[in-house]
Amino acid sequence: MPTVSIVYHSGTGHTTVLAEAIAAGARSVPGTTVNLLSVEGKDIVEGRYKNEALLATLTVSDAIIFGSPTYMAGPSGQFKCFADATGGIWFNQQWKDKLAAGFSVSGTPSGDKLNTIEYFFLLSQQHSMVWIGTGLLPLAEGRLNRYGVFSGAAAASGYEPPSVKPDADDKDTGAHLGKRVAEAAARWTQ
């Protein structure tokens, strides 16, 4: 029975309604465990991510799902602060041979989240990971990656009052994204 951990940072609430939908399509794949894993401010302390009850948890995790909203092009800071965090994991290859995979939100279509996947995939690269994106051909399967991103779940959360949190669309496509991650670990740790 594979476990897939999301752990990701939300400003907002729009990132972590895209989280949910991921778990929701990870937790669809018949005896596969789920962690939602929320970074948080209040474990950075003085700069420095301290938690090492969530890292424990990613270390047993047979797929990791990084998530962030796209902030100036890049992940949060916040996020940038558990990345950071994770080098003695990295020096030590205890992600090794594990998933990935990875999502971001934006206010806009674009707003760059492309950059914050990309990161979450370089992320993984250091770690020695191995990468799993969407699947998806634009628009697939009637609006499911709307945005053409294939190597993560990317969501637009709107900037106008009331703001609009990820859509229906983008919501399916990370449920989409969490089902394979899944099914890909069950075919991994056979």
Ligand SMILES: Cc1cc2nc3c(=O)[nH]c(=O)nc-3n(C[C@H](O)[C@H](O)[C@H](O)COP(=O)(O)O)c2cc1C
Given for the second form:
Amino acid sequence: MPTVSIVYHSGTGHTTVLAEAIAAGARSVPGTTVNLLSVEGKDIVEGRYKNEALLATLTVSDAIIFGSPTYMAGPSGQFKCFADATGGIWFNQQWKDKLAAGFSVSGTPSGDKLNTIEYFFLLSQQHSMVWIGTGLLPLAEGRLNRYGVFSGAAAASGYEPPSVKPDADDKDTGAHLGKRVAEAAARWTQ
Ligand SMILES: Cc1cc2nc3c(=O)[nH]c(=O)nc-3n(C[C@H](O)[C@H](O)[C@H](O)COP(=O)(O)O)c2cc1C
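Write the structure block of the form predicted in complex with this ligand for the protein whose form predicted alone appears above.
Shown next: the complete complex, the earlier chain at its head.
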């Protein structure tokens, strides 16, 4: 039975909304265990992220989906502190051959969030993971992947309150990615 973990940072809740949609998509695949793991600022002390339990949960997962808001054209500082804390895991290649995917929410339709998802891809490659994109054409089913991002789930918040955005189309795009990763994990762990 595969385990899919979603590890993300969210400052004001928009990325949490997308993370929850991705988790729901992964849970829709029977037999999948899903962990929704939030990177919290309180775990960063003097610039160093420390949460051994969270890292241990990721290390026993079959797939890891990385998520962050786009801040200043890249992942948030909090997410980067988490990523830096995986250096020891990288050194021992403990995430080698796990599946990986990513998602980001920015304020504007582009907002340079592709750079954030590309960062997740490069992080996964340093860990020798196997990357899974959306598998969605732009405006698939008339409304999914509206930003035409193939490499990960992309959403926009438009600076509205967290309860408003990402909207249903963006959430369903996320759910599609979560389901796709869970289905791939089931095949990968056969
Ligand atoms: C420090 C900071 C930097 C940001 N940089 C960008 C950016 O480069 N592009 C963009 O479109 N939105 C940017 N935003 C807007 C956020 O990406 C947007 O509000 C997002 O929904 C925040 O997600 P969250 O609610 O999960 O924190 C920035 C917001 C903050 C606070």
